[in-house]
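Let's start with one chain on its own, the form predicted on its own, as structure tokens.
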Amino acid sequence: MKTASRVSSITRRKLLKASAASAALAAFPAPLIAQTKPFAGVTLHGASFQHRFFTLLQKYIPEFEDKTGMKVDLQLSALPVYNQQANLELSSGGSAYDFVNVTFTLATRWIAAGLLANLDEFTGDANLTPAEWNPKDFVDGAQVPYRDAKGATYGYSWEGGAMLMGLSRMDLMEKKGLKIPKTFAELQQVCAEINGTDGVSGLVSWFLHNWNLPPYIQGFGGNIFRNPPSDPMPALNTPEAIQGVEFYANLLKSAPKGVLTYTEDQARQAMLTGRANIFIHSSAWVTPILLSDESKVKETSRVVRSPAGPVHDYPASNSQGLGIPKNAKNQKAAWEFIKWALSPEISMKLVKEHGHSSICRRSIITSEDYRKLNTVNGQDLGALYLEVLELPGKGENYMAYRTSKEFPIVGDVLNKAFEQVATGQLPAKDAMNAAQDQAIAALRRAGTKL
């Protein structure tokens, strides 16, 4: 009876403790799981093409999913492959991914069609944003194709392209007295002189004619279309447009045979043997000329601001951003990755331990770690860069052209038409009268009103 009094005695004591126990977790519900792991078995499927900065991303997400919980499918594509792949998606009102690469020439199009989600109301939200992440970080310019006409922001930009001028054989200059080009007419004359001497090419470019020639287009106070994005009706044969066309299509004489069809790998390759004199691209095409293990030409090479237009100085400036579908399922997670992606942390991380130098966010940009990775021989790079970057968010938005909508079918018909005057088969003035022709029958074949 004793013992059986004793065991009694035990179980009941056992039976309080268990209760007090039970009593102190109900005071405090929220489970330590939960809020170390906030989306633990929650799995985020995101896309992208392929660029480096992702490649460099995935050293650091599995930190990510360890802190959050969340698994990350980021699906990486070509971007041909991957523009189309994502526009179907979209379009199609689907919800496979919950966070996907805003293409730069789509954003307009996906913006005015109600397909991203307005990341406002996650920046707008304490509980979700911290004030430090600061979204009024990121360059200006680079945001512009990110925004509504009422501002609204609906993606945030990893990748900046600021057009620039790299020279790599300065001594074959200074040789015979040329300066370094800063208007159209000394660029053509620069780019002649040199072209031949010791077997180095004036200049060189690749096949993307679209990219490489509004800024000349523009330069002499033309554009692509009439008034982007409010006035789609494209412009292609004012008296300007032929001008650009012309002028670009002379400089290409001073280029290497077949440079018509030209990558941009082997552009920059033929700038780095010194075997090209100019190279007018995006800074991390540009740049390698200094910056790269490869480059032959470090000591004789500049970079500089691309040379002005007669009418404008308007170099070409892009950006690559993040966003989340309106339909994506785990709109919050995706908010979560996206917010740790650009975080000044994680972009500080990219520019110091790997040399990732296309940033967005100002505070990186203008930081002494970056400028100290970034300045070659005297040469700010990263103020070059920041300098032009934001050109398009500072008065008129002259890149407005190339994020409208109807820019991928009128880019497709300026791409045929350059080519036929740089190859001789039309004058610049029938080859656009053409080409504005086709690009208006596209157009209002695409249910486009003009």
Second form
Amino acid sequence: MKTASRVSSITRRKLLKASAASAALAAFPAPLIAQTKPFAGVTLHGASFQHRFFTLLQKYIPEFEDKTGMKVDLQLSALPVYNQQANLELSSGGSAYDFVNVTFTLATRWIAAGLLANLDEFTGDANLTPAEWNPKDFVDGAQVPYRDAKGATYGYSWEGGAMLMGLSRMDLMEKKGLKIPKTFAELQQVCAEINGTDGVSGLVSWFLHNWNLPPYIQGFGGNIFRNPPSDPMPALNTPEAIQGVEFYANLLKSAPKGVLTYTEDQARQAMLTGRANIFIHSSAWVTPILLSDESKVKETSRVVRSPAGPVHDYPASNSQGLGIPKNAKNQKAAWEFIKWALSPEISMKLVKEHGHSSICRRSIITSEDYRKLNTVNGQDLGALYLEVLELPGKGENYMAYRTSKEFPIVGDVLNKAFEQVATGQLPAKDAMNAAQDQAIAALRRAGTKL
Amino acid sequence: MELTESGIDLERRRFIAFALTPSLIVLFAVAVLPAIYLIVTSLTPFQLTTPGSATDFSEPLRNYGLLPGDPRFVNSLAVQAKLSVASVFFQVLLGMLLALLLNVPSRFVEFARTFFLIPMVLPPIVVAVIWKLIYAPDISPLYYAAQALHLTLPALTSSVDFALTSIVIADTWEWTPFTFLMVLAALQTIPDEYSEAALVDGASKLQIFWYVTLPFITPILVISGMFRLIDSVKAFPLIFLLTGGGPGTITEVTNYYAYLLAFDTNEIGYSSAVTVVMLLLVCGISLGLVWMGRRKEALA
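Next up, the form predicted together with the partner chain, please; the one we just looked at was the form predicted on its own.
Now the complete complex, all chains and molecules, led by this one.
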């Protein structure tokens, strides 16, 4: 009897439990419950080049994994190695990666070759992208390389580089009665006048001439190609291009010995120690002159807009983006990761907790927190950064040369020609005429129809 | 059953074949297969961003046809020749002089010999970094010393006149120990009687060197020169880190040009053709030197 009663009560209890569970299920529909760990069991494979952004992001990835249930396998390699791996993987139609870094210089060719997924399909679906993620928040200039001719988006930018001018010895300039140069002519004059004073060089640069030189060529009204990306005919021997090359070669006469083989680090050290006065490069390299603990010139430094040329004011800018390969196996999971990595929350965390300032979300760059952290010696570095980053998105996309698929070949030829001019091996006209012929021959060899 | 002489021969051949097979398989996998793949790729217009280009054999000899008209390729061969000849010449000469100087029985000299071997055992990239520091005008002790002596040195790695010389100097520093070691070993095999007899006959030290020592060490000088000549095409880390092939194309050797083509401009097919030509040239030089060696042996 006792036993029978126990059996009976257990049955009742079970029934009660089952009823409670049914009620709970009715109150919270099954899909919602499943969404608590919507990607449980998925391993997401992604790749990029080594960059501080990803090193910082990796600290937060466990939170993302907890939230979504997926595992993130992020492979980071050196930039040239990554570019090779990704090129090979994407062009062979592989599906090893679910998300990739869309390298700035490779963006156009990957998009044109149809190697990436159209992200508008994700942002356009309210179930996949909440309104607050706001794709329009990304600075337009940083997004230009990740759009095709019809305006479809294939990547969202995670890092922006905006060319600015850093000056380390305003004290020396003031002593000499020199003002911050705003034009090419003033830049030439200031560099020449400072050079040699107190052992300080007028300016410093570094060996990647195909990044440093084009703003001068464009400043005089020239370009690398006739009309990129639609007309990739090289334009290296136009009078404007020759003028730009001559100007930059002359400018380097005020630089330290051996500047042609300087690395970025060498140039930065020359600035940090006050051995060189001017450095024109991406904000991420120039601003540490002011912000770095190592800096010996914190008090005498300024970061300002690069000088304008007589025809154009085209400071270089670039960005790196995240995208999804066309053949990725886990596209929705990859989008979830991109959405999270580039969310306003994570972006703000990177700014506040790590001082990572090269964010591409306008709402972050213009926020009060960002402004507070990036205002030094009374200068709003964020405003300068944003202004330059935006420029290619307004009017002519003057950075189109850089993302043309023909640029690596022509850029390499340009580097060699510039070095010939800077070292006096050839006059600018001869070097650039030869470079034009070589660039055309090399492009034809690579199958480009000109 | 008794084994005949030809039976023993057959058994021995079988054993040798059996013992060598694993090594041959490994050698084939790690050396021959990549070389075959390189040759196959050189027959295509393979570019990483052009799908299908890796299997396009429609114009198999196009890359090779373009090479003679490519001024950078032709220039790179000339640069390679200059670099190889100069560096091998100095490495053999200095290696021989050092070996002659240090071929004396003394504990200090034994220590000094070990010291001289250090550059050769350093990883090539470390050697390149050391020389990068030596050649960097703003931090180099070389430039500080020159300044103290009121001398003005140009920027060696970006100077038209000195860039290639700076590579030759670094390469010579790295590899002179190799020739030194080879010549020293040869010197220690020369019986003392020859030089003692020459000394008794009134020969000067120079005459002893010329008529006794040099004939003994000549084969070693040739062999070490040959090894270094073949190896000199591998000066890549020095060029990559010190000059980047510049200024212009002054230090752009063939393997650096092939690297730029493959990794900067993505022309894998064309780069493979450049590499195949380089491979053939190295093989040609090696075979030529082996043939010369055999001919000399036959004449002797």
